[in-house]
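Shown here is one chain on its own, the form predicted alone, set out as structure tokens.
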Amino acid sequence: MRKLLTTTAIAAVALMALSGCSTRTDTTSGSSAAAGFPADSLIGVALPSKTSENWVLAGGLFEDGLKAAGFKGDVQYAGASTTVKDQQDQISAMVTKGAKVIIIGAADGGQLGTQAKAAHDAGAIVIAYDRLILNTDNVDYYVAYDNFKVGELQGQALLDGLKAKKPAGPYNIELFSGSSDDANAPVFFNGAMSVLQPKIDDGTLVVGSGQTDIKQTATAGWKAENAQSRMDSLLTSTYGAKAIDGVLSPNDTLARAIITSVKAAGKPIPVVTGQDSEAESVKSIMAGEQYSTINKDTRVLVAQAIDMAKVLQKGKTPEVNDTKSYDNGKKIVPAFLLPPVIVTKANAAEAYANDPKLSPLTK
């Protein structure tokens, strides 16, 4: 799904994001909203259930940001038990209310095609937020952090952390990936495996359980209890008298669950990666437990999505910086990608210097 960006391209993306510039695409939406719409129009935001701090933060940021931009905002979260059905109904309601732009953080990117088509038929623009919407022509833009790069950074952090603890391998590791209904999960995993697979092939890394396929490593619903349960099983079945050196974890919530499992088993904490810069994981990193996380500032991502809505309101085409990489199965979706940053104890103070919530945790 995601082509590997070269170092030069990554640098260019970072520069464009920092300077507020990007490459303009000639792609235009097929909906009538491309002609512009009133400044006080309704903008819908459909988010998944509150499975991480970043989703909770995003909702408040969207509410405040849309109001400040002069829009009427309708921000909805899907419920935890009937997540996909809730989100489908919420998007349908936004269409009925006359939303001119609908920003969707997909609960399941493969099950929103009908709702995206209904939005287009009603003249709305559809922006996929953080997670790509799959198998439909009716998605206009994608705004996200560079998720393949996130995986690459996680894979490299795992290698760096292992080497720092023990100069030479082999290293015993286990692999975890995200929920199978999240289009980002395989992108993260494939990015990480692009770094790790050569080391598995040459014997530097040994996956003790042998579970290297994404179907084996998936964590349903991104739920901490599912990761902890699988880690418990792995420790019992594979690591009775053997040390585990590292774990690829795709996000912070799962990383903390994995660490909890290892502690309960009475084993030394391995090198564990993460993502999302959750406060509890930043504390864990500073305490020398979790090794790394990824900083994807939700404030910047939400602002970028709202900026797209503001440009569309004026009848103009939003700027994007990738028109080749994100194939959703039906079309290449024009994307604006932001650069992720790897964070360890060594650079946490610098990485969060401008974050009023996380900066105090690094002192």
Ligand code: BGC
Contents of the next structure:
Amino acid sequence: MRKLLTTTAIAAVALMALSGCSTRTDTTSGSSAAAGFPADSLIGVALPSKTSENWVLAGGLFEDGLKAAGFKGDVQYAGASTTVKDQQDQISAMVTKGAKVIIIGAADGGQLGTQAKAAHDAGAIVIAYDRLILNTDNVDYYVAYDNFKVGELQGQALLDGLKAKKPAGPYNIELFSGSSDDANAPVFFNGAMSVLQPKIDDGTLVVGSGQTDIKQTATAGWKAENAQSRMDSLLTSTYGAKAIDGVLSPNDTLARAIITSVKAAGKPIPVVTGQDSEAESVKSIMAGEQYSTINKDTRVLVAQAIDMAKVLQKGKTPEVNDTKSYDNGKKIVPAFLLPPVIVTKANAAEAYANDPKLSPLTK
Ligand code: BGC
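Shown: the form predicted alone; wanted: the form predicted in complex with the ligand:
All chains and molecules follow, beginning with the one already shown.
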């Protein structure tokens, strides 16, 4: 696959060269690429609190990967309680220490404008990692898995899982979304609703509680306990006598909290979606409990972000593959989007074949 991609990329470059176009990677005219910087420069990485396993993994991968690339790395996590302030202070410190690139997984995408501006004023390049930074001109690139696609895959998995359990609807479902301070949350939800809304409209799906607005479905802080208590309330208010057939969950942490709630209520486990390929959820999928997750290999995403830093170090403009989807309210942020993969029990072994941590769980 990698070889195929490389060949295709080479062919594309050759074609562009023939037709007189220059490739993005070869141009040095990007405003933020400037003249590069020393190869052993400081690269800052500001991550949110560890609300899911992907963030835990990312920290170690950034430490190792930046070192291997010859950079000095400064990897920080926002704490569990004062997350926004923590992260703002950490980014300011990175700017003061002279970081040339600051890679940010936002704790709150709407509250980093001042820090992004300070980074730019000091000549640093700002890369939004996994989560977009909103309402600022001072973000240069976005590197993430395609969030809308994640939502579409979750919506489709919910439909597929329901159909596999019971050939025809109507199906009773409930909807959960992520934290409202995360710019990804509405994108996941809108992606899922693009698949589910037509089925709600035609009566195939019935949202028992009637709670279909993202304000009603949100899970503050992406916290398991918040999803669990909302599920507890929904079961009491709406599913006393009725069965619940499916739940749209935006990630694995929340999926397991929802399943815990349903089990405690003594009800059969509905079809529950997820995201992140957390080890506990992969086990749950193999045990026939959680229905699906999404594979967004953190190793690949971190490598992509570090590659961007390497290209910038040389004074070149990093490759992007999307220049229209991620409008942050001030600008459309050039993005490099990776493809997410849906995983159910049926394809788990294949999906994690190259992952030494997850692959054994599928045997
Ligand atoms: C990430 C998800 C993660 C969630 C909670 C999102 O921004 O894209 O992978 O599950 O944050 O940590």
